[in-house]
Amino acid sequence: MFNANNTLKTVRTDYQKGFLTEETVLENPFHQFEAWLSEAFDTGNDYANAMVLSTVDAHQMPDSRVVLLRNISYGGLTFYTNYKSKKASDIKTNHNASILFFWPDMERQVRIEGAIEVLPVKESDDYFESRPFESKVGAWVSHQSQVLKSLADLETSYEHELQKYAGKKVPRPAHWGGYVLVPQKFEFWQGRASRLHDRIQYRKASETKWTIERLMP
């Protein structure tokens, strides 16, 4: 018996902060997403660009983790990571993935499905150059998702790399760079009272058009 179970059974929220209709949403889902993202930042949410990225590996096992949205470009939503990480391995095996944004203060979610592509090298170079010095060095040190024998080993390697690049330009590692998820579907979720939530879905109908439809809550 876990002590949290009693709380989990009884915690309730009746969502009453907004509504969403087919008539009020914007025609283009990227514009609708940008509007909601901007509102999330305006509420003081410094992590409004945090998104749950879900991938599937070669054994059909799904895996999720939080990454940061860094741009809306190249026809989709971009993020950066280690190309030798678990997520990168999954993407290489199956480029279909999903993204979830959750903004509890506004009682909103956005779900996005699509295929992931590698960003151009120059885009990764430019973004890497904008990162703080310590983060650039960290990209060289971390063998992301690999088993680490001890924290001391990581800290020693990091200190060594800090000294190595002190006063120098840190080049982007070939194993680090960007991806873009190109959406085929968006779903905008607005919490409503009595669990009768608003769910407006956009399905890509052509290169320039989206089909807008309401889903049951």
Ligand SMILES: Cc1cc2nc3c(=O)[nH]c(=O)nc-3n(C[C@H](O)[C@H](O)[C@H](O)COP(=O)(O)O)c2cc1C
Second form
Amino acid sequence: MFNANNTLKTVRTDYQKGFLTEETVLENPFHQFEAWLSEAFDTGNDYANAMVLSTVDAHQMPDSRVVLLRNISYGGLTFYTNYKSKKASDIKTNHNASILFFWPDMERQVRIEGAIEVLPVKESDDYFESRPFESKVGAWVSHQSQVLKSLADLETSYEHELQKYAGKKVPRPAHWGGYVLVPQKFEFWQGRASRLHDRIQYRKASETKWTIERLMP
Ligand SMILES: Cc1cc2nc3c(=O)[nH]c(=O)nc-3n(C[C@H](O)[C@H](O)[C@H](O)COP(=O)(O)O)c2cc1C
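Next, give the form predicted together with the ligand, keeping in mind that what was shown is the form predicted on its own.
Now the full complex is given, and it begins with the chain already shown.
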């Protein structure tokens, strides 16, 4: 029988897949990020753009969930969600947030900190338009993060909306759209042997300049 604690105590990996130096990283963290993202997709990871987004609520309680990175634009990383969700309420109270990528095949982690802004409406409209019909309808039906009393009610309402929009253009609901996290800091982590991991941090020094530093593992 699976014994969680025995397994957790003994499971170990010695990281050997790569290295990262101040001399070899790219000057711009966005370029470095895109290079690693591309390699993560190349390993066959279909979830390479899945990122853990952490926000903090009005009571200083942090919360995390996975969202999908959909674009690198407007000076940051964009994702789409419901503007009435828990995360949206957190962002309204405190626009500071962090994003985390973990790419196990490459033994890599990227941590990003910054402030979140609402994406321009046109950008959300264009992205919404590109989504499959069922996803568009789903955005109308789900009151994301609210308590659902009856699954049957949600399914009925989805069926109803499917019929309502059959053969028609589905408009973007005002409560659904994008955000952009504009980074102030990036940290690129590459697993190394004997736990002497590489950690290279970029801190924003000005609009165009980033300070690059190595951190202790
Ligand atoms: C792989 C994966 C991708 C997801 N992508 C998104 C996304 O892009 N947008 C989104 O709103 N929720 C996404 N979710 C669901 C969120 O993790 C979360 O359940 C939802 O957004 C509600 O979060 P909240 O209550 O903190 O607002 C995804 C979940 C997983 C596991």
